[in-house]
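The chain that follows stands alone, in the form predicted alone, written as structure tokens.
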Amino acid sequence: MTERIVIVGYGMAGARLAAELHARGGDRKVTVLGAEPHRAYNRILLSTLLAGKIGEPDVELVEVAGQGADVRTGTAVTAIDRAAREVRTADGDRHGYDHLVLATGSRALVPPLPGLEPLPDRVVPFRTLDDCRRILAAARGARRALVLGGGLLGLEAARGLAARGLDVTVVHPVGHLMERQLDEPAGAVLAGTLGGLGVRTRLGVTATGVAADADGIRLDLGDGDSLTADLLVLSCGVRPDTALAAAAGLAVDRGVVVDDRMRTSDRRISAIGDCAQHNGTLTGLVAPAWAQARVVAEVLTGADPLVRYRPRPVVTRLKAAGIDLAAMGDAAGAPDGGGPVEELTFADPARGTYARLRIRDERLTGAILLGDNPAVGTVVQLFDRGAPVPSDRRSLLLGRAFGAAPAAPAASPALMPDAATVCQCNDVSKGALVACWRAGARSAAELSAATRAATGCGGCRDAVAGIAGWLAEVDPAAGHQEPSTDRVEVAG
């Protein structure tokens, strides 16, 4: 009997699960129901689209949902009937399932400020492709923009609008930017870097109200001041979309509660991506969502019934032109008291450079690297793999010129270990790329198509291209040859 699998949500998590199921074959019918009217797209690239660096076709996911999958866009699911094992949609249809997967994602938070209910025309949250379109439409002919929220997404939006020539100010209620990832000194350096790129910041001040009329937008602040602009972008965080799960009686905390196999309190229902809460933790990032999709595909197809989801260390990258930032682990917060901690810092605010490392038992437990840090690739690899740090710590802060050579990025892909992770989003190693080259892939694009490297945040695109260029110069199957001297930074 054909197994019926229904996936609610056609975002990055739902689309990946459909593709993973298709790749494993078997007798099953997969139905994907997406509320948005578009094909699945790469949400991570919306800030690049906002900056005008790419067009809409470039954000569409190149990976199809899988032949035979019934993909329905613009189809919102309104209810789950667990007893009948079916879901109901806004157009009145019913879809039966043997297994249901919730990939409903999260929604942008709109702060409860006077003047935001209903949202004025030129006040737009930044979360979806339609949001991006509205922001771009409002930006045409605009001179000034405000961004409420100085987290990762808010800063990417601000930089994108500044790149289009707008005068941009970021308003953030905390005393420094990206407080979840950065400490105060790093936040100050980042604010200085943004200032040099045309983005002003107002920190440690709350918004108290919004007024909109034909002349523009006014944002009132808690210190009695007010700012005016032609456009206000809201980037005040997100909340997991758990309404369907809660209405169906599933266990819900901040997100839909799942176990190590991504199963909810109903074993016929799984949840993945932004809406899922595993071991008390929400993800909100693409790499964990895609790893969860793999786990569910392995479980549902029986390919690996014993598979378990195990979160990997997360590296946060700020994707904005003129800013190079990587943050990972516990560097921004206070030590947890688990043992002696070694702290190393280096700051050069005039050059927009800051580095902070936290080391325990000769392993990196956290790092912040902002600006021109030659050792960023090595630091990411050491953190990701849990490898011992060099005895000369300066090499991690300052790079090859000031410390031990092993801490600098590999001068050539030939010097990178095969186990080195090139693509964090898809967990693709250098060895996997070499193997695909030997199997017939002959360009960076073909390596990406075969391994999915560089299809997530895009931070490893240059590294994949560098490896492809090196492989084009040598014949890996013929043994080790003199490599190219092209420098490759692996920090995807």
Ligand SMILES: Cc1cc2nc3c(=O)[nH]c(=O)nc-3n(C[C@H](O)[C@H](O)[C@H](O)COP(=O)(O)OP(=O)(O)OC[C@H]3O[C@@H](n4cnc5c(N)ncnc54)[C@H](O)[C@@H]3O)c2cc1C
Second form
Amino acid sequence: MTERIVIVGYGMAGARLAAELHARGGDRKVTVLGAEPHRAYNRILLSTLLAGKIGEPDVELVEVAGQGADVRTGTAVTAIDRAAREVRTADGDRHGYDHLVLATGSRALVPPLPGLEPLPDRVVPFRTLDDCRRILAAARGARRALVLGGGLLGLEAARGLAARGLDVTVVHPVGHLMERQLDEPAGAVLAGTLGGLGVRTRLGVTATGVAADADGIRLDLGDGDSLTADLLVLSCGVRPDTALAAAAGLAVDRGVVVDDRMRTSDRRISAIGDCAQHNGTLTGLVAPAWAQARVVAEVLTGADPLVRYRPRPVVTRLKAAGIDLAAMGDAAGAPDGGGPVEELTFADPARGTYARLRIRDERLTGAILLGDNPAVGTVVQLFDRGAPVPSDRRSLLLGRAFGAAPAAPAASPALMPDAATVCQCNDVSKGALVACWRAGARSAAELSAATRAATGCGGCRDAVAGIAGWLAEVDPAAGHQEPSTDRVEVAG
Ligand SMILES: Cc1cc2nc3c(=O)[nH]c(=O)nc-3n(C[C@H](O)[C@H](O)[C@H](O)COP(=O)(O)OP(=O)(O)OC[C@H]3O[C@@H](n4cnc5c(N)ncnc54)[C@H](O)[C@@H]3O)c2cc1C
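Rather than the form predicted alone that you just supplied, could I have the structure of the form predicted together with the ligand?
Let's see the whole complex now, leading with the same chain.
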């Protein structure tokens, strides 16, 4: 009998799983049920859309679920009947399953403030394409905008609105910005950089209420002050969407609890992406969501029944024009675990530059690099691979060579080790791109199509183009030098 797989949620994880299942072939019926009214899209790129750098057609996912799957958009699942092995939808349909995958993602958190229930017209969270459309509609003709929340997404929204000419203020309850990724001095340097780009910050102050009328929005603050604007964007964090799982009696903590094969407490039900909690951790990022989709596809198709999900180190980057920021590991807080730790910092606030490295046993356990630092690619590689750091640390901290320190590698794909991860979202190494070239790909677009590199956040597009350019020059098919090296270099 044909196996029936039902995927609840047509977002980045659900769409990827359907594509992964299709790619593995076989006789199974895949049904994708998505609450949003449109086809799955690249949610990561909403910040770039808000900033006006791309248009709506550009947020389409490169691989949308469609081929081989029965995709129902605008179809919210309202209940799971585990005994009957079927799900019910808001329009009264029932879909039977042999295996069910929950990919319900997260919801934007709306803070419990007076004046936000119901949400006034020009007060908008920032999570979905429809949210983005509403923000853009409200921004048209607006002069001033407020953003509640100075985390990563709040700052991306603020920078995007400022780039559209709005006067923007970010209100954040903590004493410094992006406190999950940054320490206090880095937060202060970032606030200065944002100030220069037209984004004001009000830090260490809570919002106490919102009042909205035809004239605009008023945000009341805990220090007695009030701010007024034409638009208020809420960026107060997200919560995994676990309601369906909890109502069905599955084990739920902060997210739906899963094992290494992404199975929930019911072996016929898996969970992936933002809604899943693996090993006590919620991810909230696309790279783990896509890695989890791959694991479930391997398990369900029997392609690799022994496969296990293994989390990789996370690197956070801010997608905001004029701000270069990469943060990773434990650099923002106390060191993880024991053992002597080496801390290195460099700050030049006037130039918007800050760097902090934390090293233990000759390996990076965390880093913050803010502002122009040519070593960023090398630092990310060393962190990602757990590789030893160079004996002269200054090259990493300041991004240039000292004395006999080796020259910068990031500028030259030839000097990148084959194991270096080029595309974090899809976990594509330089070696995989080289292998793909050898197999016949002849341009950056063909490398992307074959490996998926640069189809997530797009942050590695230049690196993939650089590698394609280098391979074109040294193409072994033309009988020149081997396009591969295993030298580990550090930036200088
Ligand atoms: C503006 C923005 C920028 C971001 N930038 C980055 C970034 O740079 N890097 C990064 O790694 N991550 C980023 N993220 C996070 C990333 O988008 C998420 O980690 C990713 O989308 C998770 O995929 P998912 O499929 O689990 O959840 P989602 O993409 O949220 O998809 C879940 C889907 O399930 C649907 N659904 C929920 N309940 C039901 C139901 N009962 N029935 C049917 N459908 C249902 C929802 O409507 C939604 O369409 C960003 C997010 C936002 C909002």
